[in-house]
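This document starts with one chain, in the form predicted alone, laid out as structure tokens.
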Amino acid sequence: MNSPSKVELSAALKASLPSRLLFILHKAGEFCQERRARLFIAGGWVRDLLLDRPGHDIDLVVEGDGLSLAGELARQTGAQITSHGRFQTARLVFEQFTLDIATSRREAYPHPGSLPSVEPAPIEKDLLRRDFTINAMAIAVSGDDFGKLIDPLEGRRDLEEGLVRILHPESFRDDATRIFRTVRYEQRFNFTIEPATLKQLKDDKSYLATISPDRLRYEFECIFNEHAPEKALGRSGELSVLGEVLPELSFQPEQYRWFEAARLYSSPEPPPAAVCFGLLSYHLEKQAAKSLGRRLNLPNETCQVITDALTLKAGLDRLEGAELQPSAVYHLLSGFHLLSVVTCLATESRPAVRRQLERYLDELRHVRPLLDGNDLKLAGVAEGPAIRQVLQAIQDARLDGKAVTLQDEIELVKSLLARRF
């Protein structure tokens, strides 16, 4: 991988960006030039450009006042803007992409796991605060330096050699979420964790205890957004990183297949995060699963999916009976969160059980009576529990093929009333 020239990088950059984003970048460059400020694209987008896999969302870094640039671009384009004065950062949200803008800065961490304190600094110092060498590169996008690669830590070389390398020995102590990002990048790019970095990761993984539940949950959600999250989860288990989050948490060989199956069932969309957490927790006891929910501050709905999946898991044997009526399948599954059924389907290897779960998801859960409560009251069914019971009887009849038409439902109601229901 030869080092690209400024001209080559400039051409690659322009070819990789949509016209709308190029126009905004041009406006940003003009704004910075007028104020004698330098403007750069930095971080992951540069890494991906050099790997010939650029995305649309860009991080801009300004040697100057990044918030002023963000405000001006928002004014000119009508983009939605969110600013964070403490960190001198802003995000602009457009229809097709987002643009993150930051003032070039250095950081200091008061204690492990804390958010950093920041102060303005040149781009070279800004890059030194990054997580990995492959993310510590920038491309100038203003003035005569347009297209120039800034690479003080030889991240380009590590890209060429396929290495994930931290910048200094205190990196994981400063921010232990970098442990998960190390594994994510290694697996995403099919790289190798650089030996000294791997040793530091193993030595410092206990610093994950310093990370807040919300930040930890976010790291798991980032893993779930990977193309094959099971690879990063498996590697995290192999390195005992998962066990630092919760001692009972691990990644078993069969879980690779579960995540692959979940992708197949949810395609073309990725599996919901709640399903991924359900798969991750599927081998845990309920008490340990509850502890994981607290450790990651999981949403109530996600906790319900996990708990329902573990409860349903214990009763899946009941779905193997060949004589099981559709209404019986419905009653076995309808009380559980829908995503817990999806979770169980992804884990299930028995063909008969899979068929019943699929039938419930695809057909049975959608079956509803044609008559409603008002119809039943007019027919003479007493208000209260009787309405619900008759509606359930009609639904069961439809599920089992005993009531197909509206007239069938009416005759069933007459029959139930005749028996003084």
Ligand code: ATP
The other form holds:
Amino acid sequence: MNSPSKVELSAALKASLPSRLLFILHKAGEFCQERRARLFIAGGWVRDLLLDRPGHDIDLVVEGDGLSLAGELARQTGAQITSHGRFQTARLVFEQFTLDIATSRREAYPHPGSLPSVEPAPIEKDLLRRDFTINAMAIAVSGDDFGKLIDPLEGRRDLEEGLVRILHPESFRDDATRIFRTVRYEQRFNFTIEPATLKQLKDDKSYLATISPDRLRYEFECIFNEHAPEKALGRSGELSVLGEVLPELSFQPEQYRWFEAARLYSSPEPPPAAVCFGLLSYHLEKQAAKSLGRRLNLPNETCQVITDALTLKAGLDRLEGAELQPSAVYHLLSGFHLLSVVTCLATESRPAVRRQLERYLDELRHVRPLLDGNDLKLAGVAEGPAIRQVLQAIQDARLDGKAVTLQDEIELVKSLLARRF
Ligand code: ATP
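Output the structure of the form predicted together with this ligand; the preceding block shows the form predicted alone.
Below is the entire complex, every chain and molecule, led by the chain shown above.
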């Protein structure tokens, strides 16, 4: 199999980048060339270029001082910059894209699951610290080497054969988040996990216990950002990887449908992460769902969505009654977090219940009286809880079609006052 030539790669690279980004890359190349430092694009962007799936954000790697390159580019372009001195990395945020810049480095893991210690090193060494062969490629973008593919681990061959392969047997023990990353790439690209990698993954999945809650949550969020997260979640369930996060956690056949339904409902945006966590936990008992919240250090609001969805799930039968007034539907649902209602809708197959949930989300929750508290005070309603009660009565009348115009609302207030409200 022939590797693409420098000329071919350089042409593909130029064709796939917007002109503004090419201009910035050019500036970066010149800056490095002047300092005799080699500059590369590395990682996912290279993988996606070779797969002919451009669109990925760019990661630049400098054999030299990445932070001073980032500072200079920010100065020349006005981009916003965030730097991490400890890791020698920086992010430049432009209007249309972001650019991550790192110093080429090697890493050592003091113990499993810890963050690595780092020191400067040539690009070939930098690529050796990465997760998979398909992510361990770089393209030179400075000097005469412009367009040259650096592929010390035959990542391109694995790309062609559709294989996700770790770089060494200790990879998952060094960093067990790679277990989720393996499954995510396998499912995203419809690849296969290379047999030795698969065996290692099964042997080492208990190392997920070494991963901090925040890092673990981030892996779930990355999965939720995939086009079809249910594929990676299903595969993680099949490989008992989810069970390592929480023994009760699994992925059931109907959950594929739930994630698809949530996607349809939120389209064109992807479903919010809180809904995805709600769907993932919908089979759990409340106690187990709380344990999951702690294990992943989920934000309070996400925990609220999960518990509300589980409470609501237990009471959804009540929405089946055909003669249920809209105001009754409103009162059944309005105390729950909106995203928990969305979560329940994605799981629900009974048409009558679906109809009520949809009606609540699309219509009922927006209904508001025309009169406000000040109007009621002027009309003679006593200050205090009475105002809220009268407003609720007007809202209920609107929901149920008994008050349509402003005059209807005024008549209703009069009749309530006449009853010495
Ligand atoms: P995606 O398309 O999912 O964004 P990506 O390849 O850009 O994929 P990032 O998470 O942005 O993934 O990471 C950028 C690069 O950093 C990867 O391509 C990989 O080379 C390396 N990398 C990321 N996470 C790890 C990890 N846990 N261990 C080793 N290398 C990693």
